[in-house]
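Just one chain follows, in the form predicted on its own, and it is written as structure tokens.
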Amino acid sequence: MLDLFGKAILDYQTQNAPESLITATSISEEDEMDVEYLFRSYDLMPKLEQKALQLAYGKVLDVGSGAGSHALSLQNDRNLAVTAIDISENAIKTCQLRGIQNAIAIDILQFNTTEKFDTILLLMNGTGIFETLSKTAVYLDKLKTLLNADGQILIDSSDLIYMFDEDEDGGAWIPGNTYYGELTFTVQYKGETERPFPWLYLDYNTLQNAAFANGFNCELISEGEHYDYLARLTLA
């Protein structure tokens, strides 16, 4: 694993001359990221990821910290205990130099803590690390292992469904063989280029019903301006 998106924000924090990510899905054309996007503050942020870090309560774990500009502002700015975790050890160096006090190179499968926590944010599409719909069970049983009884989870996504060519009805042209939000992404970063790698953008009933059936109550607290949203997972 390249690891590219660690190394472009690694490149940031320590200015290695940083340059801006190429990202595609397989669903959509190449487009360019830069990669002080990930660094941004709380001021900058979008509106519902400045409604999860509001509703962010007691100990918390940030699933897929990236640069860590969630974690550092609750850190910072809530003085809340944060464990920042990470997949990118890159990524997570870089929670580190930002003064992040406890960031762990780590996949979410394989985190085992006897450490139950208040909340536990997955933003930035956080349905994504799911990988798969048929995964999504997965994931959700191990989050459940990891949140305190009246805790909660904050998660955001979108519904791709306005990706997709209507028809003359107003239906969408959409595969029939998988679910539409499963797609592979592809990162590109000083001319390496990641190995694809599978992406989930959950809809908010997909999201609802799969909550559900996982043993966890699902509300929608808010959505955005482009079919994303941001939901609250708590224990059933």
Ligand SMILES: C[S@@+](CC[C@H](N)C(=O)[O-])C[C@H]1O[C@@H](n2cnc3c(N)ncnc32)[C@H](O)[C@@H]1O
Contents of the next structure:
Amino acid sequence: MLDLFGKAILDYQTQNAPESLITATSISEEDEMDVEYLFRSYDLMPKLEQKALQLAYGKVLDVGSGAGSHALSLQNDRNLAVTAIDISENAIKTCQLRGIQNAIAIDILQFNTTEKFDTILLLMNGTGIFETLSKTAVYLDKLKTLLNADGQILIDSSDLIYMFDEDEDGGAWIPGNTYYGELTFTVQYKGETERPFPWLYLDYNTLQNAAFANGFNCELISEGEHYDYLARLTLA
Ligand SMILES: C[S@@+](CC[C@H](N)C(=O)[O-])C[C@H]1O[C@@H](n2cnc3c(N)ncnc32)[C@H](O)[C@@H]1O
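For comparison with the form predicted on its own, please write out the form predicted in complex with the named molecule.
Whole complex next, starting from this chain.
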């Protein structure tokens, strides 16, 4: 892994001539992403993310923290004990430079600890980390081991159905062989290209089915303005 996403984050933090990231997916064209967005303050966060931060309590684990904006807000504004983890070493270095006290560079699946958390956050299409629909159970099982008995997982995603053309009956032309939210993501930064990686978007019903099948309750907390939503999973 070239860790281009992390490099862009660390470049922004250290003022090392940061540039925009170029992203593309298997169903969309290249798009520029301003790295500054990953450093958003509470006021600039989407409502769904603000809602997640309002609902957070106790010991918090921010999974896929990126530059750590959610973790930082909870640590500094709410005085909560937060651990940020991310697979990107550069992102975690940035979290540390920003003052996050517990920031660990690790893949969530390798995160072995006896510690349990009251709130686990997965934000900015948190289901992306699950990679594919079939791997979702593996990730949910892992998250279960990290959650206190009365804890909560707060996770956001979007229903990508709007990305697909409608036929004349109003139905969508979606691929028949895979789940339509299973994308392949490509990232370019400063002339380098990351190896494409899987990234999963889940509509709420599919997330709920996966949650039920893996021993969780699932609740729709709120819906955003464009097919996006925030959900809460608790142990069944
Ligand atoms: C879309 S970014 C979101 C960053 C941050 N949550 C935010 O809202 O700004 C997804 C993050 O998940 C991290 N990530 C992807 N797979 C991961 C894994 N298996 N374990 C831990 N982090 C992972 C990526 O490195 C990236 O920083």
